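Just the one chain here, laid out as structure tokens, in the form predicted on its own.
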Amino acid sequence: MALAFDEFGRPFVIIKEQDQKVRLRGLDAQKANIASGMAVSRILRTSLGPKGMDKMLQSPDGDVTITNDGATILEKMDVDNQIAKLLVELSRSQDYEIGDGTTGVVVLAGALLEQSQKLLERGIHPIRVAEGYETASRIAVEHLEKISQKFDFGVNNIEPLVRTCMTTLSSKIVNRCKRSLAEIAVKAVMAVADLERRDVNLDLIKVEGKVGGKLEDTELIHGILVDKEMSHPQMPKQIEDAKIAILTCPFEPPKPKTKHKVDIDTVEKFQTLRKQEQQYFDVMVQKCKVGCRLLYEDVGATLVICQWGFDDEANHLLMHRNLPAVRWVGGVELELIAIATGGRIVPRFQELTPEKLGKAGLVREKAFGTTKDRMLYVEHCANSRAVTIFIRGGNKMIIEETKRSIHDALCVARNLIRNNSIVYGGGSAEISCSVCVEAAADKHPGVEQYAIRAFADALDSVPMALAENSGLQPIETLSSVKSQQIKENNHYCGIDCNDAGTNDMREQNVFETLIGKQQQIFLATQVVKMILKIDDVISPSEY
């Protein structure tokens, strides 16, 4: 640790408790940071592409997660190093903004760090490397814009969207059902999309899962699925043309706020109290059922959905008054039911009016398997802009991984509705950008040209990882595809991971969204620039 000295030659302390701190400076700090970034990148490298391997992560509680989604792997890993945490946040920001490409962005950042290490060892200043990377990223993003293609889709022509979602799902554990799952995801997005504003509210799509059945049983419900059943077993299991009262007030007699004690010394007093309570319930049930008939002839609720519970007596009365009810429904589900049925959430019984009732064509209870598990389907709603994707699977881990895969597919479909430009996958876009960046490096006379060439080499690491994970010879495969691209001037040649017999990604229908690919390059470059600019690391020493 370097000490500072005053004018009399006496040393004095600059950093508090500096003898207890570890300090890395200059090139050592940069090399340590690059090494920790590359370590995280190597973990995800084997998960890239359709033949990528899955990771099994165990939490401190013993919960096991099996996934190959980059953001989930890094989220569940207990990362301690500060630079590694930057890469975790990089993957998370890609997930929040785009929803797909979380593994690729970390692999690209790791490759850029690896290339920058070679440049730093040659004595090139890290700021010049960072500037060169920034220039190269701009060239690559502009080139992606040039090689991208637009495609038209509509409510009746969703095939292009389905194909792009299939590319996303092909690298997941669910790839054997990728066609049906991609169709479900696209139909769900189209059901809630506002095509005039080119906007999609993914909160209107509920993803529900239940263990049992097989992956092929996954279905799209144009309505809401609630993991509840009718409150009384003798209530009707199917209600057509339901008028739904959505309540957030409890179905029970009012309780005084203060502490109280009731002394009952005779049978008559007890019967009076019970009668009073029963009368109170009766009024509540009548209010829901026929209280609205004073205004309109024969308008009343035929189903009550309540956020709170009600006791056995209320349940018994509801059953006898032929008013089916569902209790303990969560707040988020209530909101979705209200959106789907066009109803209003009513906080007090006094405010219940016919206009606030929701309408659904069919409400039915469905049992699953030999178990007593039942769920409630609210279908044929007045406003069908709230849908549910219901996932079935052999075990909990499959269902959780399918939920993550469906989320990625939903995000891809949403991105395509916002911006319908695509680039071709299989590493073809990266190889094309690499060739373009390499050619542009000759036009820069300064030291930055080394960094620009290094950026081109880093872009090659994505197709190389794809080839490696598919069991091909990485260097041989990459060089043959690259030479084919240059020779034929064909930007659509990529790595043939699926052994389809052709390198042309147009024939294999492998698409990726343009904004997703651009975001990967932007984010990876920004993080690498930030890491390269750190030249002093002061951390508390470990005892």
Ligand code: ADP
Given for the second form:
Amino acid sequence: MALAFDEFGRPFVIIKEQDQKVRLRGLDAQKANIASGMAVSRILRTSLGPKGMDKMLQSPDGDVTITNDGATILEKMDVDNQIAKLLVELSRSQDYEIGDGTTGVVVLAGALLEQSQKLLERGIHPIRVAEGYETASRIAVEHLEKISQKFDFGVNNIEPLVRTCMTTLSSKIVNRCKRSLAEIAVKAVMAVADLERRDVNLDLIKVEGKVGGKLEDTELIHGILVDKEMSHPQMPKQIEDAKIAILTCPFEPPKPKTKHKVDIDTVEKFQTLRKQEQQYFDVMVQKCKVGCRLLYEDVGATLVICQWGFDDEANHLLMHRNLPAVRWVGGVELELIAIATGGRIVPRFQELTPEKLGKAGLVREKAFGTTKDRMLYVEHCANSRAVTIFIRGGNKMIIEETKRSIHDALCVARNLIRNNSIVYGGGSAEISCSVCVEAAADKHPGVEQYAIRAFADALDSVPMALAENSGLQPIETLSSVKSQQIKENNHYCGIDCNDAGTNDMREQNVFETLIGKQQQIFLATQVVKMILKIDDVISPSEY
Ligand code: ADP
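Next up, the form predicted together with the named molecule in place of the form predicted on its own?
Below is the whole assembly, all chains and molecules, this chain first.
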């Protein structure tokens, strides 16, 4: 700190910023970074695999989340450390790109960090470690390609896809209903998939949830579900061959603004005003039913879906004129309804024409339980590509976790449609890669061979974590599976987590997508390399 004076002689204090900062340099910086990365990875390690534990996280405002999904755990953990944040990002990118394998990627990154700590202590320069890891990751990714298999499925043969989604769901809380949920996920993806272009637009799949009922009641609706009800209880609950007007303009007479002045001093004047208001509504309803330009030729919207509200007067009139309506429908839903029914969103009454109406085979309102909860099903739409997965469950936490698990299953199915190569799970692919990378290390002349060998050891930590989480002896199990792989030249031996009596993951039907696994290795290596290359950490002081 120093005292100085400005040009008017007023004193001020200069605080040297450097004195306020904490600085870590060289090996200390790397070690501190590695330690923080490993701390995060250790948290997720116990959540890996079908027998992985769940985490309960409470947000500052008391919301509780129970989950097993790596990306969600890290997202909700609210980490402060910058290196730990890198791992959060890592899990997020895996989620973003692939949608599954978010725990595995962090466990692998943690293992790579642990191995690099040992190498640094032995005096190997971080850059050599990073280069070794890079070489090893390329070898592993190429090897994955070699041991991958093509996966056959078709529109009429979705069973293989269902089984893959079941693998994903088997490690989640919802594994009780994995068969039915996997079927729902696959049918939903197939409904929106473009098999020729190998593309799936997941935006067309809407996942909705409502507390109540059982998880088994979860259903796939070939259409849209809107958490709204008819605006008047006496409106029909079921409309067949509905022609839907989708409006984003308010169904209300224009309200007088504050700068307008309405003088009403007699009963007559008030009645005229009311009459005018009613007329206004009448015209509006008429426009919807008949269409403004084609005056009396009936184009007949049989249902109005409106983004805005309408007041009681309008509601009453709509009911009387036999035009069912739904109000306060959100923008996203409105858009989905428009896509599904082939209708157009109409921002002004004047623009309403018969071609702009959406068409749906059946629109029905369904009541749930004994409560007054009602929802609107828009089914058999003209353009049947949009579907909804409607999740039921005992409480909000189960529904949220089911949504996350279904998302993973949807992503797996989508990835297989994009690229139908698979590798087997249960750690079998990692063990096979580890053997291959280990062999490659011996052929490498430079110091990198230590790093390559360390990479092989890090790959082993995934099956070890799976074994540990399933209550098996990690080292013993790993060594016996590894020797079995080498002896039988069988790349599909993995950890028998569910005690099914066989190590062969083909028999257990435990798959993962090839691109998912490759992405895990790529991303984990990238982040670890980035952490290793940081040799100076300057951060603000805590005091
Ligand atoms: P992630 O978020 O990374 O997908 P999971 O908790 O879903 O994490 O665990 C995935 C791991 O569990 C994968 O390595 C997968 O191969 C393995 N796995 C899943 N089901 C089984 C099973 N039935 N037997 C053995 N391993 C399994």
